[in-house]
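Only one chain is given next, in structure tokens, and it is the form predicted on its own.
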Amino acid sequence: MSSEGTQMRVRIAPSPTGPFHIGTARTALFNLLYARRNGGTYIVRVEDTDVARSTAEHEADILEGLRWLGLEADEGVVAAGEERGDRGPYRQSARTARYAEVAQQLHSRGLAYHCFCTAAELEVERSARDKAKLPPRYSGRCATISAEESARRLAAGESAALRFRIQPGVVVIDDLVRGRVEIDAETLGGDLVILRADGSPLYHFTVVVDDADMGITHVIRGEDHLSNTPKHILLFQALGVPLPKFAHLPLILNPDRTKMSKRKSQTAIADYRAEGFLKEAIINFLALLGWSTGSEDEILSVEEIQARFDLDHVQKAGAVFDRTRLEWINGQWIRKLSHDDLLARLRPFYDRAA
């Protein structure tokens, strides 16, 4: 997947839980213009298997957001109901007899185990751990359940989760951005529940397959998910298939330094598009979210920015979100239209006042 000569493909692969964010936004483009400079194809996959929080409004305007900002897939989900590619479907939603078949691969390898464990009696488990100022984790007491006891208990009707072994010993991840970061299987919360009771599958599952089946050569997200991604490379192992390349972005902050959040930030790009900010100047704002251009230039086009970008000049501390930056950004990027331009992306906003 990713030795020499492999064609490189990345992905974005938003949740349509909530609108459009800046986060997702600068992790789209650093994968776009990665592909772009190196020859690769740029990939849109919709994480939608949260049923209860997933929208086909906030689908669209994921989609009209990657679209305005000239982010639209190579390959993936380019719109409702509309993909491009051979390695589809793109939607998580439309994948689940996939998991399911790899589950069931897995297991009859010995890789995975049904689990019986009542949430009730998780409960206690995780709370006795809680007492005892333990970090949470499951304690296996499923893991020796012989085949034939498993497959009894299924058939009288007993509801069970699958569970992935999480084998004993240190995972090395050998960061592009970060570095070589070692972290012992031990922390990781012991055996991972890959499939619900219901037959659902879960994140860190449906992740890995996806990137497996789609040919994925490097994974390029943020920092906040440098911890799951032993689980993840524990996962590829089991199924036989070449490690991606990780590249961890460093964590978008408030000017305060905390974690910029949809909950306590403006983060929608639509609301950045509503009062007026350039397409050009989010994308050349975004792209100094943490990568320099190694220059004093500040002011630049996206073809000017991709023929620079590498993953060397990715910082690894945190990039602070300065809204003054970005307006005086925007106010540069104005002041290169042309009149009809300037008149022409006026215009909606008249409209709307009239």
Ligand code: GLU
Contents of the next structure:
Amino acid sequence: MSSEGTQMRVRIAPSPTGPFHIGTARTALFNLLYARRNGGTYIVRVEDTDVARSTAEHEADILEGLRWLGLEADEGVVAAGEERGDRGPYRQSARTARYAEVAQQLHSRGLAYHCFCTAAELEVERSARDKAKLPPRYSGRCATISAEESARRLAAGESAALRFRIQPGVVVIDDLVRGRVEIDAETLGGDLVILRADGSPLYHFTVVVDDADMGITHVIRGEDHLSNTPKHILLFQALGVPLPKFAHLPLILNPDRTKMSKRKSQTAIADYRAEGFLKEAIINFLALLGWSTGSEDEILSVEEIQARFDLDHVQKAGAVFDRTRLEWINGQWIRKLSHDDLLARLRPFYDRAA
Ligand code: GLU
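Complement to the form predicted on its own: the form predicted together with the named molecule:
Below is the entire complex, every chain and molecule, led by the chain shown above.
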């Protein structure tokens, strides 16, 4: 239970646009550990609104990888693709009507407006700002169109996106890892498209609607999302729901300290599994990617990690992905296996090679 007495609810929200990634696994683990430590519920939601890039194969790979690592959901989408829990659906592709309903509420309260700008008009604006060395920002050209004018244009068959009004001011994030972060709303790119002209919803909007509907109390995710959080906070406030607490986990870095990428590091969990890494070793290694035990102990089971885990010992600085360390941890875990267990784990490799 959290201090407010509400039941803690955390989630991971993978997009099935690529294979199950080391970074997603680390986020899943930290969410699970935090939930277990605090008697909370750990939810898996599939963010498949990017229809062009989402595939059933990637979703299956992510769910199977989570199951293999022992990170299966308490609630939400589970290994076989089934859903568990009563606050679903837990796949965004099944929630379109809900997004349209909430967008409509924001519009009727004057917090969102129809934007008739065409792609070509927006491109002219964008390139003018680019030439003036200014970051992209919507001018707000449609923000002052009257309700009557807007209704007339829609009735005449003009297509329009729906934009959320970004109010000026400073947005404060009280991050459980990073402390107080202040971001000026001026830097957020202007009023935010929440529904495209074809009615499809955008990520910043869906994530907030879902976190609100699913009663998420703590949003624990990668630092790459920190710059998105002010938009989410403004949307939560507009919906009139309590803000979750935020914790942004340090980036995972290649050995040369650039952001972890497929080109420089092996990122797919399935590739480590196929190479024979033990799940215990991967969990142990992932836990230490940004969190420290505060002691010399390095080889820890998930139960031992769970007993010690807290966000206070999560670092702000990026965590370097060191494959040699993973191999060492794997060696330690292999030595801990009983002969029978080792044999059972070797068997599939032997059968495949035979
Ligand atoms: N779907 C997002 C991603 O895969 C996660 C969003 C979130 O955790 O808020 O990066």
